[in-house]
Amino acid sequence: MENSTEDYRIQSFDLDTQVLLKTALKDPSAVNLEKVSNIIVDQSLKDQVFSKEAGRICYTIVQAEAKQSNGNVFRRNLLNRLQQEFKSREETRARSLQEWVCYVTFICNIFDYLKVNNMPMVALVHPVYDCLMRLAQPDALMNEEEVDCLVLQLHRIGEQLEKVNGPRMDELFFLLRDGFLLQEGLTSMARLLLLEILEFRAGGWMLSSTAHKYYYSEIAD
């Protein structure tokens, strides 16, 4: 998997961390895993484009890591940090809507790129359907920004989720049915994102071209 380090966009750091970051990607056990992952954190929870990256950094680093001397020290304390950032995730949502959104974005992103034998962390299933529940809860439904990081990451991750626990995609997508059928005040284009993801599921995980074009027509206009 040969990227440019141009592509991770870490030019957005200092150089010393440009430079810290560079060499994680090539040379993990040359630097302090344990701050790079916590940078990466930290941006990932200001940064919204970034929390949409950091994914591919750092399944680079997993596995520059692991190739090179078979460790998961990375690994282990990026998981540390999302837990932790997980059990403050209240508090989080109710200082900053924000940081909350990139939270989500940045767990969501971690579990479609980091596996183990091909298949999704076990980890972190049940974290990542609890924001996602979270973010289906009727005071959530009330906030556009909330609705559209949950139908993106429905639309990235959603699909393998399912398969490693159909009952709680079930029980998201209740909530979901009912917000969009029984909740009062929700604006049009958080209906229409819910419509849009109910039938997004109800094919299969996609959209036919019909439903497609009357969708991004409809966000378009």
Contents of the next structure:
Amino acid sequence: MENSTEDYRIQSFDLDTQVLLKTALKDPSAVNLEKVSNIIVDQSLKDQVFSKEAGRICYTIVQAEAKQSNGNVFRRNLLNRLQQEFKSREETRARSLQEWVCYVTFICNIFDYLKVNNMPMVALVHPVYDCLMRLAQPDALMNEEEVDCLVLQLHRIGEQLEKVNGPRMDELFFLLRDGFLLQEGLTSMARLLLLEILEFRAGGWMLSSTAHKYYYSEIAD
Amino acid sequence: MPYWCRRSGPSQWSHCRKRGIDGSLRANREAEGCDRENGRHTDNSYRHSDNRHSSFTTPESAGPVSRCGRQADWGSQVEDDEMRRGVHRDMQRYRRRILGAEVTQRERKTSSGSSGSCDSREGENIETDEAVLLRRQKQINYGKNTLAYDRYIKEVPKHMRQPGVHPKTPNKFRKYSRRSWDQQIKLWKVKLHAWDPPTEDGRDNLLDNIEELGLDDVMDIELDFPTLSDSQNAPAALSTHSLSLEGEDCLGTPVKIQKTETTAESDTV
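Rather than the form predicted on its own that you just supplied, could I have the structure of the form predicted in complex with its partner chain?
So here's everything in the complex, that chain up top.
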């Protein structure tokens, strides 16, 4: 049963690119995979919607290439692009908060989807933590966009991350707790988001039903 | 010059390699001819200002490696990690198979008084050093990353393979000296060359390989190839002698190694 291409959220691409991506999914050897991976990365840095789900299309292409020719050109290029962007993340953040937030969303999504033998890619663990730690710094907590991004990632991959490196998760949450309790100038939304994530982790990466009611009762199901 | 040694342009074996140095597939591309003429690889790998490639695929690496040695790039880290996991998984499978075989053998042997054959001790004689296993796996991968290997496995399904006649991947889990192992790999690759795609000028690849090998080296090579088949998709039978007798697809007269004109009609694995 194939994922319909709507699942990959490629509607934001122009038609030629959509065709290219669809071909990459079905017949990887027919396309330039390095080019495809660059297209995906570039778009992920611009498009918040796409960055949240780009992992899925990447996963499918990686699997397709491995099955068709036992290659991993796509994966290698993708990872190396990710690495380049990681190295220049501070400049990116300074230039555009949106791009920075997109990058973090994207790398976390890749971490979520691209597993190796059902295990997370070890090479990404520290970089992901580094990104989240950056989002937990005082200057970042002042921006709702960054707090929102942080809590979203922790909801999605927090449990997995903690499994592969518990101490760093502790370290991250010390920052979050201190930020919540001590930092002046946080918006009330930011504080709420932080409180919720603190409870979420304390509850074993889920909210009790009462906590859920507390935070989400006003949101339509 | 050893056949794996890279020269500055495409080597005489470039057309046999499944992938260019940036890792991308080069099967069936006629662009190979152009490469020969202008001495450049038509790939997209990053080039330094002095036009030298910044990465190469060497026998030791699973893919392109940066010229400066240490693999700090995520792509390589993930590949290495994947290989390590694969080797561990192979080891568990292998152990299970050996122990299974040992039990069966012990049950058969009752008190026959035959001296302990080395087979029954196989379970305790597994190579477990990770560094050794990884190195061996890389060498195996390098050999499998060839058009010859692709053609070979398509042409000769496992149950039709005959020991001595058809190349068999050396068993990385057996204890061998470094030299013995390296020789086995060399021999295996030489044998695989029989399935190289035909060259334009119709040179006899097989003879060239044997000349390069130097027949003096053959003297102390272990000629008994491991009895266990590849860890990939292992049939239930362990003894190679029984393989040639499994009749279902047997076409009668065994197929000898031939030059690569034969089109395989046999079932693919």
